[in-house]
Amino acid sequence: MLLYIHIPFCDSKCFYCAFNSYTKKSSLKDKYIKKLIKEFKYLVSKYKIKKESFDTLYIGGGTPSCLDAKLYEELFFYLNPYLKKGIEKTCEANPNSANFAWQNNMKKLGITRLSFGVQSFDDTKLKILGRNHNKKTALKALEDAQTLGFESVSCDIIYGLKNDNIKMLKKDLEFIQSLEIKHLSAYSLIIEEGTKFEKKSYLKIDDEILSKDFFNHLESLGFIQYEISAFAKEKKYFSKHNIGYWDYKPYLGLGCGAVGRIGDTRYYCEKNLEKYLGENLEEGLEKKSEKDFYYDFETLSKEDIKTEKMLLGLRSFVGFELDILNKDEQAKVLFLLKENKLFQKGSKIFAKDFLLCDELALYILD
């Protein structure tokens, strides 16, 4: 089982960001941690989760590094008995807030892996994206993480912005190579509804060719693509938490806007921060539990589960079992195998090109 914890606080809102996050609500951070602990106890009891049940921990956001590391101490006191020994414990971080002292304290709490939202080492591009750090800050944060000796350090890069080109992306990779970063997540810019970029679709370029050139260059540098947006120098640096999602392991989601799935039930936690904390509740709002937590529940059908397993499998090195498909769908898979779009190892099916995975899945399921 996987454990995900959502931290919805940010120092500022990036122009492309559609994640559930809040700025200017720092006064609620302490109360939020206390509510996370309360929710964790509730979900552990509800789903009868035993000690040492979690294979990975991932703290995401928002910006987890905008919380003082000391705030996490009480949370980890309750989490630790339920975490297996020696597991991967990831925390997302932004260069502007993840200073040396913060990183050092998080390492002492047991974090083994930091994932930095760098996005670019080009100061002009960072300003267009609405990032509140610059190249110098990013390099310092990554150097600090290497100095402190985290087991793994990951770096996020965004591409597909207007004026992006392979020369600029190669420059970003030069910095990553010089710092000996072993894991990279590369995301194509998406113009999301509700973001500052929503009415600026001209900022997004058609990046199909750019993607292939960028990915080919990553391969030439020794990075292995093990998912549509994830690359690592060696298998030991693959994100175990994300692999758990793709392998369809159950996961407990904790925090404002978090999502969890236990068996065939997926739940969505309240996104509104004040409602999550139990403040300013609307009159007549239905309580979903006696513990004052508000969830929406979804029961996944066998067809839903099959579709998700195939989509997640095709977009990663995990693949999917052929026998989850019906006869007609299996016939389409056999056709794609002959066309060299898929390949088979044992009973599992894999995509030749992760960039084609969605189109292949739609063809198989249509």
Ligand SMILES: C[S@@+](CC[C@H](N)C(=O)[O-])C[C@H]1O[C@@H](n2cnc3c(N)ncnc32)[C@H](O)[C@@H]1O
Contents of the next structure:
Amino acid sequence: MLLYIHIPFCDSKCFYCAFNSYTKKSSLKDKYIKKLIKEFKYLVSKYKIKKESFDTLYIGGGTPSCLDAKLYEELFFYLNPYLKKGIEKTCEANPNSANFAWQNNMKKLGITRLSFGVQSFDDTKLKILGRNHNKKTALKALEDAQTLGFESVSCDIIYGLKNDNIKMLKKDLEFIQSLEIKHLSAYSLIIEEGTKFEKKSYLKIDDEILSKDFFNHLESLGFIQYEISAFAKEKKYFSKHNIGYWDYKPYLGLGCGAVGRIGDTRYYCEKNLEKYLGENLEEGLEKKSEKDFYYDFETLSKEDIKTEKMLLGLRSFVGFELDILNKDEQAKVLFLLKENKLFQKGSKIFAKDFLLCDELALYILD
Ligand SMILES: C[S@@+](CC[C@H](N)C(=O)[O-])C[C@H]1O[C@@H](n2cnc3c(N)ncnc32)[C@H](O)[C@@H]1O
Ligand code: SF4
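Now that we've seen the form predicted alone, could you pull up the form predicted together with this ligand?
Expanding to the full complex; the earlier chain stays at the top.
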């Protein structure tokens, strides 16, 4: 099982981002950690989770690095017995807040992998994106992480803005190469509802050709693409947590706005921070949780699960089992195999080109 913890705080809001995060509620950070602990205890009891059950931990956000590392100490005290030994423990970080001391303290708490929201090393582009860091801050944060010796350091890059071109992206990759970063998540910009970018949709370009050039260049630098947005220098740097999602492992989601899935039930945690915290923190969760007050539940049908497994499998090197499909769908897969759009290894089917995965899935399920 996987464990995801959501930290819904950011120091500022980036113009493209629709993640569940608050920028003006710093005073609630302390309470938030306490509530996370309560929620963890509640979910562990609800789902009868045994000690040493979790295969990976991922702390995401929002911006986990805008919480003092000290606040995580108590949380880890409760989490640790439930984590298997020697597992990957990722924490997302913003270069602006993830200073040397913060990184050092998180490493001491057992974080093995830092994933930095770098987005670009171009100061003009960073300004357009509404980031609160610049190239210098990003380089310093990444150097610190390398100095501290995290098992893995990853960078998020965004591409597909109006003025993006392959030359700029290659320049970003030069920095990544020179810092010997082994993992990269490269996201094609999505114009999300309710963001500043939504009102400026001209900022997004049709990036199919750019993606291809970019992916080819990454390959020439020795990066293996193991998902549509994920690249690593060696297999050992692949994100085990994300592979767990694509492999359809169950995951416990914890925190304001988090999502979890246990068996065929997906649950959505309360998105509103004040509601999540409850008026009375001392009683809060235990009392209301009897009625599952904080969650919306969704029961996934067999069709839902099949679609999700196929989509996730086609987007990544994980693939999907042919026999989850019905006869008609399998016939379409055979056609796509002949057309060289898919390939088969044993009982599993894989996409040849991750960029086509959504179209292929639509064709198979139509
Ligand atoms: C939770 S953030 C990472 C950590 C931290 N909050 C930060 O931004 O520095 C996750 C990543 O999602 C990506 N992302 C967020 N919104 C996006 C969008 N609209 N389009 C493409 N990528 C996006 C960014 O690359 C971002 O780094
Ligand atoms: S990209 Fe990261 S730092 Fe920016 S608003 Fe979103 S979660 Fe916060």
